[in-house]
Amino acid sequence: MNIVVCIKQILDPEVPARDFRIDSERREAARGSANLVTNIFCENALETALQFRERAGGRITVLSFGSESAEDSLRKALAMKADAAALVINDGHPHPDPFAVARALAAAIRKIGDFDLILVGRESGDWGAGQTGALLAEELGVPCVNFVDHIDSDSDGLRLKRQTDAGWEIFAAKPPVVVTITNDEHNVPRVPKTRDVMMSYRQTLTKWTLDDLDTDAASIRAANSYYEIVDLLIPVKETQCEFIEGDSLESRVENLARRIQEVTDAL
């Protein structure tokens, strides 16, 4: 079975709130001292693929659409024992919309060749749109099942366990299919061994530009064709504290009641 796992490199969402800054001109989070990491839901997807391969066999190709720095995420995926990795270099809009990402990934997947199963994280940890999986399925003309946390094979194809608000659902699916993966206690990403990390940098990593793919490169570079980021800001929560004074407990209670009434009347 040919499995493709799509991953995204993002700004570390665990950066302390006190260090988080916004570039108001570019309307994006400023890098600052934060690291670039693999989106956690993408790592859940890779772990799910690795566990499925251990049970049913297959070949895993990891694919990313991003800047040159995304090579680090792909190397980590190779260290986790993915079989191959490919990077489509984004030389256009730094934050393409999910539709542009889906078109780039679909073109790359068609270039890779036949596929049976495509796994993506349920959403990214930066913008959190959660649309890429469904749009990718539409581009490829295959079904999509969302919020899956476990995949098994049977004689008829695949059995997908999906999380819902009330419990779980079991889907039967015949490849090819796109699946978005959510986190679960059973798909916590493994930590690669030091030797495997070192060996990953000796493995071949395929790189393509948008011009290497059979797609409309210009429109993907332009991106953000169906929505626009008008503003980006850090919420500010203001608090005020007022001390109620009085010569005795009874006077302080009376002054407090009077102050509460004044505030209530003002509202």
Given for the second form:
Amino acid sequence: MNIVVCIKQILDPEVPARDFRIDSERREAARGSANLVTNIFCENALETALQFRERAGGRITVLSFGSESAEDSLRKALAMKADAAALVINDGHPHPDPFAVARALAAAIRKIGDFDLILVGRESGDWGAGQTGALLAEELGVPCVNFVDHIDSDSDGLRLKRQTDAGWEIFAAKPPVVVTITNDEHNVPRVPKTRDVMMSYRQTLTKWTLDDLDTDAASIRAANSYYEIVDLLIPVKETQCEFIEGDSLESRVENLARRIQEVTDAL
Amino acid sequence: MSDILAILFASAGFDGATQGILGEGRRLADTLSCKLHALIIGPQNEPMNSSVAAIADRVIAVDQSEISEYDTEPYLCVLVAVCKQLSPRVALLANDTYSQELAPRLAHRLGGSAVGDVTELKSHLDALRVTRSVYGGKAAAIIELKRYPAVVWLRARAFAPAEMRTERVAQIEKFTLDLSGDFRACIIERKREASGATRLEDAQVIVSGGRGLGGPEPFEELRQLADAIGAQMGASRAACDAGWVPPSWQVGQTGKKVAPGLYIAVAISGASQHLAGISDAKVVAAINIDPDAPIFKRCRFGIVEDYRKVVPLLRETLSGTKK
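Rather than the form predicted on its own that you just supplied, could I have the structure of the form predicted in complex with its partner chain?
Complete assembly follows, chain above in first position.
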């Protein structure tokens, strides 16, 4: 089974709000001193793929569309024991819309060759549009199942368990299929061994530019045919907390209860 | 050509999200002087139909055996077929699991664009502009859609409901579609957890527990508190990842984005990824032993104390059972 896991490198989403700044000219977050990390759902996707490979076999290629620095995310994926890695270098718009991303990934996947299973994260921790998987599936003309947390296979094809608002569902799917991965207790990403991290820098990593792919490179570089960020601002949030006081624990809890009651009565 | 279409699931009933879609759809249609169509998919129920017919100008129902329960591929076919007939300029959906997975694919098939988790819509010259939170709630982006139809899924509870008309109630038109296709992925098993009737995204009040609870047992205590005030249960990522409660309870950037009138965070420190899920909560209250916990920076009020002392007493006080 040929498995492709698409991963995205993002600005560390754990940066606290007080350190968060906007680069208003580029209409994106200012880099500041924040690290670049692999989006968590992408790591959940890779972990899900690695566990599936342990049960069912197969070959995992990790793929990213991003800047040169995304090589670090791909090297980490190799250290986690993905079989191959490819980077499509984005020399166009710094934050392409989801349609541009899906077209770039689809073209790269077609170049990689036969595929049975494509995994992407449910959404990214930066823009969080949550559309890459769905648009990629449409570009490739295959079904898409969202919010999957476990993949199995049997003689009929794939079994995909996904989370819903109220519980879970199991899909039977014939490959090829795109799935978007969400997190659960079983797909917490493994930590690569130090030796494997070092080894990963000796492994081959394929690099392509958009011109190497069979796609409309100019329109992907422009990246505003789907939608455009016209403004980015920091919302003003409530910051003044009233700490409930009282003479005793009982009176403090009573005061807390009264405040809660006031709010619920007004709903 | 320039109309608005509200896409509704019969299974959701006339819930808060449905009312929000119709409310915003009505407002947008009135602003743009166009019509509001509503599509109701799945086994129809009368109270919902009458309520929708009292808000939309036209109501289309699709109810046939292939779609008696949700399945992605046939539902997508229904949406594509109906949109091709009506050619709406804007299609509005909720932000439930199903709407989120359908919306971008629908947009792609119609040559339009999709955008999700939207909290505000505006028409700007000839274009539609929406507001959504990005960077885990640390910023808000205003996004202009470039291809139409615009397929927009709305954050639950961010939009006011519409008034119902008593006159000119719309007729319900039944569409029957050819849904015979070779669908390569289909649902073969479904499980609903007994986590209450209301979706977390629709809840008015949420009591949520975090890592500080230390295990699954204290959630039972929180459940009793939640029951006493008619709240739904939520949890932080740490509590879900540890397997203490089901993943469907998770609130945060990597879980559900909720917008209750009151959110009570118990033993949740308030990492930015958790705050991302509650950025639209009206009032946040916290019970936490650490006065420096970041959650207090997002709170209207809170108490610095061990939850084990506060929660039982609070439940007794609020349920009126305290001696």
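So that the term is clear: the rigid core is the largest set of C-alpha atoms that superpose within 1.5 Å between two forms. Please read all numbers here as calculations on a predicted model, not as lab measurements. Numbering follows the first chain given and starts at 1.
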{"property": "C-alpha of Glu254 off by 2 Å or more between the two forms on rigid core", "result": "yes"}
{"property": "Rigid core fit then Glu245 CA moved by 2 Å or more between the two forms", "result": "yes"}
